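First comes one chain, alone, set out as structure tokens in the form predicted alone.
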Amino acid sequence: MGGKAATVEKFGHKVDLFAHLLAGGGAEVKKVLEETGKSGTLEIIAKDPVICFVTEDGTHLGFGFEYLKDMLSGILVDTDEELERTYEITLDQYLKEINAPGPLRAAMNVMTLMYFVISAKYASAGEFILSSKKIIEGDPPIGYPKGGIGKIAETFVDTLKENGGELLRKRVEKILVEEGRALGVRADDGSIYEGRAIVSNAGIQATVLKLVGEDHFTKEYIDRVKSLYPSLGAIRIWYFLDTKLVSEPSLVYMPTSMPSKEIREGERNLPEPGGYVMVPSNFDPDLSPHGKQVLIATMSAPAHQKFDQKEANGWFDVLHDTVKKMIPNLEEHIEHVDYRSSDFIAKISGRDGIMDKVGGECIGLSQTPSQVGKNKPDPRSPIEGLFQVGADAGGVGIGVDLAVNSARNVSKIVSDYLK
């Protein structure tokens, strides 16, 4: 449950599949809990500073909330009209417009990579500005759920069951469509479930091209779906340690990798040294056995669904070398290690088996000017009764916050449809 934002048990630890923080302190999650009468059932933990930059010479620089809010406040706009305009340009272009100093531009690029998983060269300025406003207004600005990132989905499912819903642990094989109307789904065991409304969170490309099929849509719509491009993918290393080596909640290596156009398009060129390390038990000590620690190290990579461990071998070497620079005595304390790349993302999110160069994306569609705001895909499918939810349609924000915002918006659309 939770897809990429899931928490699993391994070697006595509870560990997230990938590195996650809640931008805005989980504001959208809290709204869902309020709306379902579950306020206070999920604890959001704050650590300040939440991020520590590690320079090439080993210097550690804390990144506190007040500094973060002051920095982000410098890029906000005053009117809705100006915000709408900035949706049409990239963050890189906007920072040049306002004559942002070099250090601020560098920091913004790192933040864009962390939150949108694309470079500031491609990210929509308006989308980033609105997301930054959510961080500034968040209480806390950045947080992490007690129990792991997967605790969010688990809490939602508990509420679902309490209200008469069912959780079926099955993989959907096909969305059933007749005469332009969605009628239900077929699971991989052959079971068929009918419904007046079908809501897919597999992403628009996987939903249209894989679960429904091209024959049910116009050529114009299929061409549009195929032209959409994803955020970057990622490689991830879990380090299970026999002791506590890192005291900070998370580490970012500077200079970090700045993905180029070639990486975005799925080329296999090795990146520059860079990476992000998160330590979940430094937020919630109950996630790891006493005296031990698990590190989640990650960096951007091609989103290609075929970018597997063999393809990513050189990338893992770059990431591992970077982590060793941040934590010099790392290797002597490793008990276990686990490597995953973009093909794993594709498999767990149901986005395998579609097009080349997509499937293993971290977020979903890239939050670029051509794919956000008025250009974002409509949650309402051309097929009656079929809806899209998640990062690709219906929401705004960062990561989990983006997906939950979409869920809140799309639930209203579906409810109106069912009346």
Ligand SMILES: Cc1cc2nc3c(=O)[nH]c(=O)nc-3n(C[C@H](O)[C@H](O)[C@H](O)COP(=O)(O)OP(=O)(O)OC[C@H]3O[C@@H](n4cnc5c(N)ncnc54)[C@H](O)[C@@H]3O)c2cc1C
The other form holds:
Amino acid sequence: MGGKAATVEKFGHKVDLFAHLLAGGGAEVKKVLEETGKSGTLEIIAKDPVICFVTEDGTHLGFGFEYLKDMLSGILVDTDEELERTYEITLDQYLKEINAPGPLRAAMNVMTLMYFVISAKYASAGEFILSSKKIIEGDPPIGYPKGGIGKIAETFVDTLKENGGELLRKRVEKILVEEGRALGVRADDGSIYEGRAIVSNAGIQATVLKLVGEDHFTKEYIDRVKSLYPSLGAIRIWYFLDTKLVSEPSLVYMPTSMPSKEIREGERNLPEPGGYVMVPSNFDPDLSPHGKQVLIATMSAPAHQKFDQKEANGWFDVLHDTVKKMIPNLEEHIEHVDYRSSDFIAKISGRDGIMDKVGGECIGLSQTPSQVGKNKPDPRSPIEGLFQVGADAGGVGIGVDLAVNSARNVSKIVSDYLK
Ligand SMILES: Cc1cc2nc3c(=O)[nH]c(=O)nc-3n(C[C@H](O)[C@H](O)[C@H](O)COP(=O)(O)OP(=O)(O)OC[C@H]3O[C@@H](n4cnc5c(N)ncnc54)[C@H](O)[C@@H]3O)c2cc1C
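The form predicted alone done, now the form predicted in complex with the ligand:
Below: every chain and molecule of the assembly, starting with the one above.
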């Protein structure tokens, strides 16, 4: 439950599967709570400065909300027409057009990597501008839910149950389709659930290629689905510490070069040092036992569903060395450690077992000009009664905010269909 944005219990800590911050301060999540009469049931915690950049010589530079908002304001556009135009170009191209100074371009590269999990060379400028606007307007601009990132899904499921819904914890093996119409799903225990509308949050490629099957679509649609490409994947290390070693909410060590196509295609063997460390209990102290801390360290990696721990071995060394640079006395305080890579992301999100080189993506489809705005897949599938929700269709924004925005939009489409 919660998918990639889940929180689990481990060694007495509550810990997120992956490092998460909420861009826009959970604005879309708050709208869902308002719309379901649950305002105030989820507390969003703000820490300002939220990120601390650690330089090679060990200097710590706090990155506060005002600075963030000022910086993002520098890339906004004035009109809807201009926004639409910028959807068609990359952020890199746009920054060149507006003669953005070097430091702004460098900062935008880090931002796109953190938010869209691709570099500015590929990100759609318009999609990033709109997402930046959401951050600027967010209250707070960036936040973290009390109880962990998984608290969002847990809160939504409470509402579902209160309204007669049921959480089954079964895996869907097949979406049942007859004569171009979705009729229900078959679960992994063989049971069948019928429905007038089937809404899939497994991602478009897993839904179409694995859960429905190619035979039910035209060749043109299948070719398009296969040609879609994902955001980057990630490797992640949990460090369970016997003391509170880090005082900041999160730390970033800047790579000397940005990952790009090479890393996406898994062609580059080892990355440059660079990485991100998030400390959930520095937002919500109740997440860890008194006097202890868990650090979630991460760096982007190929989204390849077969990029497993063995393949990622050297990458973990690079990330671990980077974390040691940021936190010199780290190793003396480690009680437990846990390594995961893109193959785990693929399993968590149900995107394993589909095409090569995809599945382990952090977000979903890459937010590039050819895959956002009017080019984004339609949440209404060509199969009647089948809908897509989540990062891949129907929304705009960053990570969880994007998925929840999609949920709000797609729920209206599905409600209209069911009338
Ligand atoms: C390393 C990492 C760092 C991230 N950092 C951030 C961040 O800081 N901020 C942020 O906002 N976002 C972040 N994200 C992204 C965020 O987690 C995702 O964008 C968001 O969870 C996408 O939600 P989704 O519903 O589209 O997909 P998912 O989270 O993948 O959810 C899909 C759900 O569907 C279920 N499912 C799939 N197939 C089946 C099936 N056949 N049967 C039953 N169930 C199925 C899965 O089990 C899962 O629960 C990060 C992700 C990763 C991996």
